[in-house]
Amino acid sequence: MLLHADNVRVRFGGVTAVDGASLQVAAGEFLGLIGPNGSGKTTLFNSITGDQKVSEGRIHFNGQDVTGWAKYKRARAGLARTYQNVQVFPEMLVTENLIFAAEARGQSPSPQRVRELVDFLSLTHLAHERAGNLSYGQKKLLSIGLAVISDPQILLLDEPMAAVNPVMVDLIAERLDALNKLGVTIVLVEHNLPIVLKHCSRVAVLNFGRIIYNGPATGVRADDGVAEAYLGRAYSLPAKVPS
C-alpha cells in the first residue's frame, strides 16, 4: 500500500475536524475523496501532506511512518500536492516557476524536462509568460505542473477545477488521466460528482470527519448515506453518470 492514514483524528481545541478517519491508497490509484463542505477533506489532506500535525493516528507513505515528518521531508519522499486557492509565483516566468518549484525539493530539472512539461500542461504557448498573467484556469494547470515537476509517486489534488469553466475543466480531468495513466497515484478532492465518478475507479466520502463509503465509483450513485450527507434524506445522487 502507498499511502495508508490510519485512524486520523485532528482537533482544533473542542472541534473535531476528522475523526478517526483510515485512507489506503494503492500505488496508480486514482482515488476521489469528497464529501460535503466541512467534512474534514482538507484537514485529512494536510494531516497526511504534513500541513497539519495529527492528534492521534498515524501517516504511512511507502513502507514509512512518515507522521513526525516535516513537510519538505514527505515532498521529498515523493508526496506532492496543490491547494484549493491557487499557489503560483505570479511575477515569474511559468518555466521559471517550474524550475524553482523543483529546486526547492533538492531537484534541477533538465530543459528538455520543462518543455515536456509545459507542453503536457497545454502552455506552450505561454511559456514564457508570466504566471500573473494567466487565466484562472490556466493557473491551475500550472500549479498541477508545479506539484508533478518532481515526479512525486502520488499526487493529491484540492478541487483543482473549483470555480474554472467547462472547456477548461475537461483539459484538466484529461492531463490528470494522463498523468494517472503514466503511473502517478492521484487522490482528487472535488465537488464536481460527474468528473470525479467519470475519472475515479474508487470513491471515498467523508462526513462530520468520518469515512462513510469507500468503494467503486459505481456504488456512491445507490449509497443512502452519501445521498444523505449531501442531499437529505428524501433525495438520491442521479442514477446515471455523464459519459
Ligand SMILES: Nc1ncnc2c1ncn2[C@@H]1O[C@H](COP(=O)(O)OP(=O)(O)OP(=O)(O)O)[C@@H](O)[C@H]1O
The other form holds:
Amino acid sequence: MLLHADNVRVRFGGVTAVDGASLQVAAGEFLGLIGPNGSGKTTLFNSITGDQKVSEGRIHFNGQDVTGWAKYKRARAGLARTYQNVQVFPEMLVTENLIFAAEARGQSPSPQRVRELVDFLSLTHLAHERAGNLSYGQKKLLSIGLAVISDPQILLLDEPMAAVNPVMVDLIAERLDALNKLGVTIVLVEHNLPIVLKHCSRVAVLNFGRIIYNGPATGVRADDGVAEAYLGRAYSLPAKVPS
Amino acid sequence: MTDLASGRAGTVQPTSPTKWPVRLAVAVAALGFPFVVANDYQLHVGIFALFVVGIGIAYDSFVGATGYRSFAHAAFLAVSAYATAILSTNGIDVGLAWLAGVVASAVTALAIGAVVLRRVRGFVFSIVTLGFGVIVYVVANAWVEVTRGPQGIYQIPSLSIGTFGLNSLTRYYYAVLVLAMLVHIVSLLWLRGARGRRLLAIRENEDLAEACGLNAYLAKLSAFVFSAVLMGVMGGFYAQYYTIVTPDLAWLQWIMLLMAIVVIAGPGHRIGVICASLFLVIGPEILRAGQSFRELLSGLLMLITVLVSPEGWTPTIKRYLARRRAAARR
Ligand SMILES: Nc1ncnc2c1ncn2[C@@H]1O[C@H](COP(=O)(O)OP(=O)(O)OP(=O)(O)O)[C@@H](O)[C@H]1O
Ligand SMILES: [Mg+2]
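What about the form predicted together with this ligand, after the form predicted alone?
Once more the chain from above appears, this time first in line as the rest of the complex follows.
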C-alpha cells in the first residue's frame, strides 16, 4: 500500500470529526472520497498531510510511519495536496508560484518544465500574471500545479471542481485523468458525484467520521447506507450517470 | 534582470533606463554631501541618517521579507553595541570587538529565533520578541559590573587601520555611507532568487509554503539571524561613533523608529525603506525639532499610513507614477 491511514481519530473538543476511519490507497489508484458536509473528509486529508494532529491512529506512507512527521517532511516524501479553500501565492507570478513549489522540495525546475506545466494547466496566456489576479477556477488549476510540479507520488485533492464552471470542471477532470495515467496516485474529494463515478475506479464514503462504504464505484449508488447518509431514508441517489 | 534598487524579494521587475540619471544624481549627492554642509551638526545629521538607513534595511531584511513583525531588533543593535563597547574598553582591538559584536548579535538572534520561530506566529511573535527587548533593556540597566548600568559605557575607542583612523566627522560620514551601501547590497544579494522566493512564500502563506515542502522554520531562522548580523554591523558602528552606549539603545524609541520605517515604506520595498529612513531623520531636523518630535511624527505617519495606504506608501506612489506615465504617453 502506498498510503495507509490506520484507524484515525480526530477530536475537536466535543466533536469527533474523524472517528476511527481507515483508508488504504494502492499506487496508481484513482480513489474517490465522498460523504456529506461535515463528514470529516477534509479533516482526514489534514491528518494524512500533517495539517492536523491525529488524536489516535497512525499514518503510513510508502512503508514508513509518518504520523509524527512535520508537514513539510511529508510533502518532501511525496505527499501533495490541494486545499478546499483554494490557496496560491497571490503576490507571485504564476510561473514563480510553480518554481517556488518545486524549489520547496529541493528541486530546481527547468524553464521548459515550468512552461509545459503552465500549458498543461491551460494558463499559458497568464504565465506572467500575478496569481492574485487569476479567476477562481484558474487559481484552482494553479493550486493543482503547485502540488504536481515536484512529481508527487500521491495527490490529495479537496474539491478541486467546486464552484467552477462546467467547462473548467471537464478541463480539470481531464487533467487529473492525464496525471493518473502518468502514474500519479490520486485521492479525490468531490461532491459532484457523476464526476467521481466517472473517473474513480474505487470510492470510499465517509459519514460522521467513519468509512461506511469502500468498494467499486459501480456499487455506490446501490448501497443503502450511502443513500441514507446522503439523503435520508426517503430518497435515493439519482440513478443515471450523465456522461 | 532584477532591479536591485526596487525589486521585491523574489519578484522580477525590469530596470527602466531612466533610472540611471537618477542613480548618478543620488551618488553625487551622497558623495558630495560633506563638501556642501554648513557645519558639523549638519554633517552629523547626515551620518545619523545613513546609520538609520542601515538599520532600516537590516530590519526590513527580516520583517519585510518574512512579514514577521519583530520587536527584538533594537535589542540586537544594543547587544552588538554593548559587546563592541565592553570589549574595546577592556583592551581588545576595536576591529575584533566590532566583529565580536556582530557575532554576539547573531548568536542572540539564533538563540531567540530557535525557540520563538518554531512555535509562534503573528501577534504572539511580536509580543514575545518585545518581551525579549525589554529583558535586554533591564539587563543593560541592572548588570552594573559589566554594563555599568544606566550611566552606560563611554570613551569607546574607534577603529583605525594603520595610520588611517576614524577620527573626523567626514571620515565617519564616508564610513557609514560605505556600511549602509554594504548592508543594502549584501541584503539584496542574499534575498535574490530562490531564497527570496522562499521568504516571500512564507510571508504570503506560510501553511501553503510548508505544504509545498518548505522547512519554513529554517528559512525564517536564517533570515532572522542574517538580519541580526546586519544589525550587529550597524551596532558596532554606533558604539564607535557615539563613543557611548546606554541601555536606551534597547528601549522602545529605537524599535518604534524601525517599525515606523517599515510601516510607512511598506514592508519589503527597499527604495521606500531608504526614503522613509532619511525622511524620519532629516524631516524633524529641517523643522529644527528634537527627538520627541521625531517620535511624534513617526507615530502620526504610521497612523495615517495604516488608515490611508495600509500596504505602505511605496506601492501607492509607484501605482500613481505608473498611471501618470501611462497618461503622459497617451
Ligand atoms: N479546526 C476545527 N475545529 C473544530 N471543529 C472542526 C475543525 N475542523 C473541522 N471541524 C469539525 O469537524 C467536522 C468535519 O469537518 P470537515 O471539514 O472535515 O468535513 P468535510 O467532510 O470536509 O465537509 P465539507 O464537505 O463541507 O467540506 C465538522 O463537524 C466540523 O465542524
Ligand atoms: Mg471539506
